[in-house]
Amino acid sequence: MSHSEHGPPLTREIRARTGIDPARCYQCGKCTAGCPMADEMPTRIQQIMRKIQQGREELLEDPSIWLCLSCEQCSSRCPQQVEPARLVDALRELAMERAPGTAPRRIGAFHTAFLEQIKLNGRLYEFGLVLGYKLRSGALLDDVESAPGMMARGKLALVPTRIDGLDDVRRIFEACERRDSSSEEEAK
């Protein structure tokens, strides 16, 4: 990116990570207009874009970034091809690195439980996911009605399948987490 040297730190970081220049956004709002979560986000996607342009660090603690479904409708329709969804991914990445635990409990719990499963088995063990998620989120009684149904329908495997290349997966995780911390230092 030609302008990677300009702008506040957060803006620069996002630009560096995504190769997208947030300055291109001209705030038309088409992203918000088509966003399925717009009504639930305290900070709408178009406002998130503005704050990225301004380099507002508080974005990293803003629950809104965790309310993006990555459905990419915004990216697909952005007249300036800024790909807001991609920028939000980068924000979440940054948040995990710099301000862990700021994700809304349930969503954070979900992601953690999810990745935990992959680390453990190399594949997603959904029963484990649900358990892990519930323990972390404390949402113990949600969906109690659906679980037995799943059993009945043979939709919940009770034993996880492990892949042979587990150490592959572990290595991947290590490498990626290392990169996190390193880029954290860069940020400092």
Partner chain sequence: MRFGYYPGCSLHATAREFSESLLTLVKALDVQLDEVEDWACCGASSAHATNHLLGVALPARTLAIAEGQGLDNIVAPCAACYGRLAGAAHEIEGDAALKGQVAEILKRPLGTPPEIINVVGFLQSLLPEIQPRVVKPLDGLKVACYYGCLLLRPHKVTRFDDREQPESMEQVCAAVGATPVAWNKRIECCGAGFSLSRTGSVIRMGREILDDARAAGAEAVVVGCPMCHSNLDMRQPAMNRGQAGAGALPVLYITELVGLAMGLDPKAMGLQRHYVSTQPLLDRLSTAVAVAEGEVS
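Only the largest set of C-alpha atoms that superpose within 1.5 Å between the two forms is called the rigid core. Positions refer to the first chain, counted from 1. Nothing here was measured: the structure is a model prediction, and the numbers come from that model. First, how it differs from the form predicted on its own.
Assignment of C-alpha atoms to the better-fitting superposition places residue 117 and residue 65 in two different rigid parts for the change between the two forms. Rigid-body rotation of the smaller part against the larger part between the two forms amounts to 21 degrees, from C-alpha fits.
For comparison with the form predicted in complex with its partner chain, provide the form predicted on its own.
FYI, this one's just the chain on its own, none of its partners or other molecules.
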């Protein structure tokens, strides 16, 4: 049995989802040293990496996985090419699968609104993103005073532009939705 087949269930699941062996991390700390959110995260990225290696299931409830900006600074600094940002993404996916609604409301609202705009237009339509986010998050009046200035500077176009390959983008979404549906049926 190879080394990659060993380890706690969470570690094996992360490895299976990403193709990355978390055991390659030797805790050098370069990921945390470069993380712009390190001071905001209760569990810093180096500690998250160690907990993945240990298979610590409480990571799936740790708010730190939702504070990660996915800037990939940690991944670019990793001398072992472990890609901590990719492992955090896998933790998020797993957390949402095991307990839908795990993401803080505003983060889930942003994620849904963002993907909705990509699916509709093939690219980000900022006004649609803001509207979708505000309606889903309940943060209707947050930052409302900045909207006129953004519109005046052309940052919030009222009409979306669509890309030429929109049908291709929609096929990708459909393939992902089919995959997710078949995974859910297999789990039952």
